[in-house]
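Only one chain comes next, encoded as structure tokens, the form predicted on its own.
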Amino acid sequence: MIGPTGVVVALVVVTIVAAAVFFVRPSITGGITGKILAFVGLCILPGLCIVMGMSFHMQRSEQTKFCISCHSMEAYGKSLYVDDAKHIPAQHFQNHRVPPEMACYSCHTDYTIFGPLKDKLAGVKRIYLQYVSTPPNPITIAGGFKNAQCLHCHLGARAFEENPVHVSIMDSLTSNQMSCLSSGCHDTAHDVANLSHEKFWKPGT
């Protein structure tokens, strides 16, 4: 069965072949049938290539393996395997509280109406810095990590809403006045600076 990549590649090849035929034999476009074929080959097929290619790469950009494929993000990928319950991203990843194949996207996407598009545009900027300039060190999130990313899943969950600590500060959490990552709560995220001191979980062991 041909996967999405194969479909896009096949479509690109057909488009190139069609364009080459019309370039070598422009006389084909003399009749109405030729004009229709030329329109399909030079307008419709390239348009499909663009749309399908963008759709494929947009979906690919949501994959954890894509996010950590940059050298500057390798340590963040490694931190998902820290064998310590205090490390929030690791626990979410290892226990499938988020889809592991989309762990980064699940926790770092802004779930507003245009959030995913805005985040992906920010991701393009980071890719640019990876290959053309120098990524910032340390890597930070513009505007900070918002509680909405956590509450998107946890709000409405019984274990979260009936927790006495959460009940007492719920208004502060939902208004983002107090961060979920506050000291004393869930304050250990991607502690990449101290990974050399950590023990790591190996799947299947």
Given for the second form:
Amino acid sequence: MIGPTGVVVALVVVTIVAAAVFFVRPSITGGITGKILAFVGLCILPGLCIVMGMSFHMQRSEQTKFCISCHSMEAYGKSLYVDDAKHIPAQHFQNHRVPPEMACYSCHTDYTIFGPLKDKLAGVKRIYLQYVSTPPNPITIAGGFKNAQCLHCHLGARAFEENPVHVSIMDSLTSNQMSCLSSGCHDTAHDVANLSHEKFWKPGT
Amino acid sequence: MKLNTIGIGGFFRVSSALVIVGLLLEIVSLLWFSPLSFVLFAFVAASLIGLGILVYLASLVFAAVPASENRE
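Any chance you could show the form predicted in complex with the partner chain after that form predicted on its own?
First the chain shown before, then all remaining chains and molecules of the complex.
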């Protein structure tokens, strides 16, 4: 079965063949048919390859395994397997409260119209830090973790909205004046500094 | 060398060469699972392909018309 990679690669190969024809024999564009073929082979198909390639890369970069393929993210990937319900990311990942194959992206994307694009630009900056400069230690999120990323799913959910603690501070939460990760609330997220002391969940055991 | 002295064949050769190199790099980026593959695609492959398209479009405007097509 041909997957999404196969489809894009097949399109790219067809386009290479088409472009190669115009490289070897540019004279075939003399007639009107040749001119139309040149327009398709050197403009439409390459344009389609850029669009499909970008779409493929955008989707791939939303995968958990892509995020933790960076050395500096390995500990964050490991923290998803901590066997402790107080660890918020681990609890969400292990109980499929977020899609496990897109666990990082679900909580770390900006849910706005250009959010995914902003995330990719921020990702490019992190790649620069990883390969050219030095990644910060500890790694922090620019502008802090916004409640909108929690409320995107939890707002409107009965268990969240009927919880008396949440009811009393709902305005502060929705206006981002008080963080969901405040001390004493849901304050254990990716505690990578203490991973060596944790017990880990092994799927299927 | 002025652009309008280059034949359309020359433009097509440059355009297709840029597109082919860009597409080969796109294949590498698709099959290589690494954060750098995104950079390779977005900043190198897509730029070369886009440049190839621009050269093709420029050929429509600037390419010298062969004398045989210019008699009318």
